[in-house]
Amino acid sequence: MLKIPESTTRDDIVAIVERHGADRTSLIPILQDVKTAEHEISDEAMQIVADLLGIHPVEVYSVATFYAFLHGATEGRYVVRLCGTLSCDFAGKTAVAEALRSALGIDFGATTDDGVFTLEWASCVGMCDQGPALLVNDRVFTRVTPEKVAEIVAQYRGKAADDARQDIVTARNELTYASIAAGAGLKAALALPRGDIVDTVSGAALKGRGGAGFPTGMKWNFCAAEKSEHKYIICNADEGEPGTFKDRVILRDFADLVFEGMTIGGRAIGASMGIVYLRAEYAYLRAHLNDVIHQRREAGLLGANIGGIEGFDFDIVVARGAGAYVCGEETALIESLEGFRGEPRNRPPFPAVAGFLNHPTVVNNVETLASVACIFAKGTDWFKGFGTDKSTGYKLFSISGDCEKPGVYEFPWGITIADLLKEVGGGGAKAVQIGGASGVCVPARDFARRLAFEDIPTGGSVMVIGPQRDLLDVAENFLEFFVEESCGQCTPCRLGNAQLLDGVELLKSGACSAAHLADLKALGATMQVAAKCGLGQTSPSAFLSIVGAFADDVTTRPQRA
């Protein structure tokens, strides 16, 4: 059995044991705290950690192994990511890759001898406009050159770690929550009997901005029905679809209408408890979403009696994810949360009869939070006045890819994909991919097409190809993401994605057969209906859209000798 590092006892596991607690939700805290102590999860700790929680030390491993960030091996004292998405892949990642590769004498994958660094892959660190993107631990650069890379491995050498970190720019026009008053939503909102709020956000045609488009209004009265002692409201930040950085501007610049929307949703189901799940990327925030949250309790908005009203106590923390993109979806975010491997759930029963520890539980996502703000500050009227009549109100779009002003953008619902390229200086463009890695791939020709959820629907990524791209390059990147990214539970997205990939080098070398093609095509439909999740279901679209949109590029290549 191997050693915990004779700088780490059994006590320091059971100090931070007792800082969070012995039950199975701080399980994955215990881990981060562990790995950011010793740079590994040893077998011994594992053991610790099980014999304090009372659980089976393979239940432990089975956690530490899952996660990104918290995988055993022994890591150096800082771990560089570099962003191995397709917009970083535009913006110049291999060369990047080739500059780190030097400069610290590794491959992807290892660690120097001297422990300081670690060199690793990054499925996503939300920059996609900022490209290429890594992480020094929990610091973040972007626009990073060959020539950057020099000065931040000199920089780290010499310990001026704070030095070397660089300011986040985001482009964006103006956005709407920047109009909104603070606090004038949740006035509204306390004024209103529990069951008008709902109805106000179901007057409003309020759908999920994460992707799903689900109604808001519908899902709050689910929950609110419920008899339960304790409910939650979770706000999902685990933004972690390729080409999707919004709401990482939203958390950074209006954290206080997304907290205000989570009070908002806990007086309408009848929550105590609001906990926002922060991607493991986005750790910098962190700080800066606790001292929102504190201030609002300083300020009578978070805590006991808020508003007055007695017996509305209401609150807030922070959790970290631990680097899963899987997390995303609802169940298996759930499951993190309860100190467990971020697998989705058999359904039903639904989070809003059934979720966090088994309560009947909201899950909404950042942005859809900070727009019920937004809708008790101005009215459903108001709301409504944006957008179609399918598709009400603003969205967010995260712009990325071969266009001159990427960033993040407002635009009301029913935009043309045309008229959004014209606004970020996208002309030219041969495609966009809608959705991140798990939307499509569409072509000019269907430019004409709206982004709303009675046509194109999305949770906001887009990304601009320019006519220099190769489309199989598109989606082997995308699906070498899933493959990585897969949760493995399921078979359709465990081997479906590894085939799918297979079949874009065969395609790419000139020697996948038309009947393989066909194969490959019967294969991805086949994911999209019998995966387990939105992962699983969604991973084979931009395969499937660019195979069939672009015939032509796809089939006609030269034959391997």
Second form
Amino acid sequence: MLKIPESTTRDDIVAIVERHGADRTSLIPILQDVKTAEHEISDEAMQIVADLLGIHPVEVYSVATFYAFLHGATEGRYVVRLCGTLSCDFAGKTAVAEALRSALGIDFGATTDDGVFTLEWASCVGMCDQGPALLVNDRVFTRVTPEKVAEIVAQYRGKAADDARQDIVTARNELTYASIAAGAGLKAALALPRGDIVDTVSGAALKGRGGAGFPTGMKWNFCAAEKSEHKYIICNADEGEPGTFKDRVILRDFADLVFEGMTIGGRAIGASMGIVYLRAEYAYLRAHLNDVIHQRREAGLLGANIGGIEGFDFDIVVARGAGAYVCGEETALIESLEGFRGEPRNRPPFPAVAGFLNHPTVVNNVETLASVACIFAKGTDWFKGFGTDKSTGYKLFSISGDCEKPGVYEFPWGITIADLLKEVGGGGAKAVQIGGASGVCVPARDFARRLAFEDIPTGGSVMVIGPQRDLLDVAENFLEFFVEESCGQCTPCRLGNAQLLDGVELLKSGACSAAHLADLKALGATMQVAAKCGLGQTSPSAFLSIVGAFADDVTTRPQRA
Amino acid sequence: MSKILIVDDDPDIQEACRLVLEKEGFQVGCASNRAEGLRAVADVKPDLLILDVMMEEPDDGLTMARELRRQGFTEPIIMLTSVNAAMGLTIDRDDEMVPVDKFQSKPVEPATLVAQVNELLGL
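With the form predicted on its own already on screen, would you show the form predicted in complex with its partner chain?
Let us now look at the entire complex, which starts with that chain.
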């Protein structure tokens, strides 16, 4: 039934649409603003937005219901999102969740009667080293205790709610980024022909730092060789892998290096526009990033004829994600930027040919781009002096879980797990989860293995699992994550993870037969080849590694009565 | 007699090009990858290079063409490749990123290849 909207709502939405432009690519920013203003995206609002954008209301509905930060239900003035990831679990999430239920008088997924608070789970807010963590709208609270919950709730019921300080203290060792002179990389790169820029990156053998490890120079090479009036370079700041938070530190403390890397990439591939896709959970970084971009424009490092190169026009904008893990996959990210559900595309065509708005596009991780700036500042030989032959350079690792000094640490590629654990006080661990929920669980007997593309590749997440932990709880946490975060597009991922989660429940209750476990392993292996995107393909990895490496533990549970 | 070097990791392509070009009276050498190709260019000093793109790395030919131009190799290069079909790309020659004289997609008719070689060598 068509509902007739109230004129005030329509006027407000018209103003929002005018601000963003009546274009499909503006759909998500428009819905974000509607949600902020109205605390809901009503059916009426969706109809108005659809009308103004010239698309069907079903398309607006499909997008609004896809993203965790947009879904249509009415929310309170303050949305409390408690992080559900494993590290926060280890740090006492359950007690904090109970304290939140008690303090607010509601369960997760509900809103208080006075319309002040909504309580929700977040898949991961990227504070794994400082858990339990929660967001209240865009503000972060870390190391939350049940006692602190009462303070936070009282604060938001009172007048102190405008306090925008972020509660973030990240331990780290000495990062190379801190030693790089601002602007040195960009200056060196702009002195080179475009082809030499690409070849320098290829010569450094830089591989993508987001996890997949695709050679950066090759991505740039193909995109640079493509012919198009419009090209784009996108910084993937959708750091949603549980246990990963190094990009948060880079964006906060070394944003200039990231933007230098984007500018160098823009020059190399022939792009005039760079886009930072910032995950919704990092919205509090947006103002800082925009400040840095503004300063770079003022300094002539963005804008027209950069570096005095006639015709080299390049600028950067920050786009905000809306809460979907799958948007870390580059084609899903592009779909999201275009105003669609974040569902991965079929490849080919690759983004280097047909990416954002069907134009050639390079998508690089935050750390990859910062590393580009360092390579030009100090040279390929310097960069290749770190790491191994097949994994050159250094890597930032996000270390969390059962260790004394969780935080962001830089090590050269090739470091053994044992050496890494020594640095962070992780002695006595019975396992480490490398690569986040989509990674592998490595038992203590394999701690001599190396973190490198040729041994255990990783985007940098290292979750230390102490001897007191139940590995089936670990598998359960990750599978709950994938059941929640699967985009639902392909059957292996959508149904497979739910089946594996059921299997974990059976294992925990001692009711999983050997034959059924064999079926689950076969299902996991099928998912690894049959899921549509890299995220779906890696979703069973933790389960498979746990039931493989810890078979004696997970298959011998006493049967529950 | 003009010297032609073929750099391609596919032995069938090497052999087919060699047969066609030797029949036309050219002296033909072959290399199977980028490193071998760069060495062969230095040793043989070919009058024309036929260069594949996807070899040990999918972008080897693009990188090698630029590397040769940086080194001062000014002889004509025919990029003979199926990279566009294989990867859905639309690459063509250009002075900055693909500094070759002809961009020819595989498969190629022998007569077309010979005609391109003759044209580039001014024969």
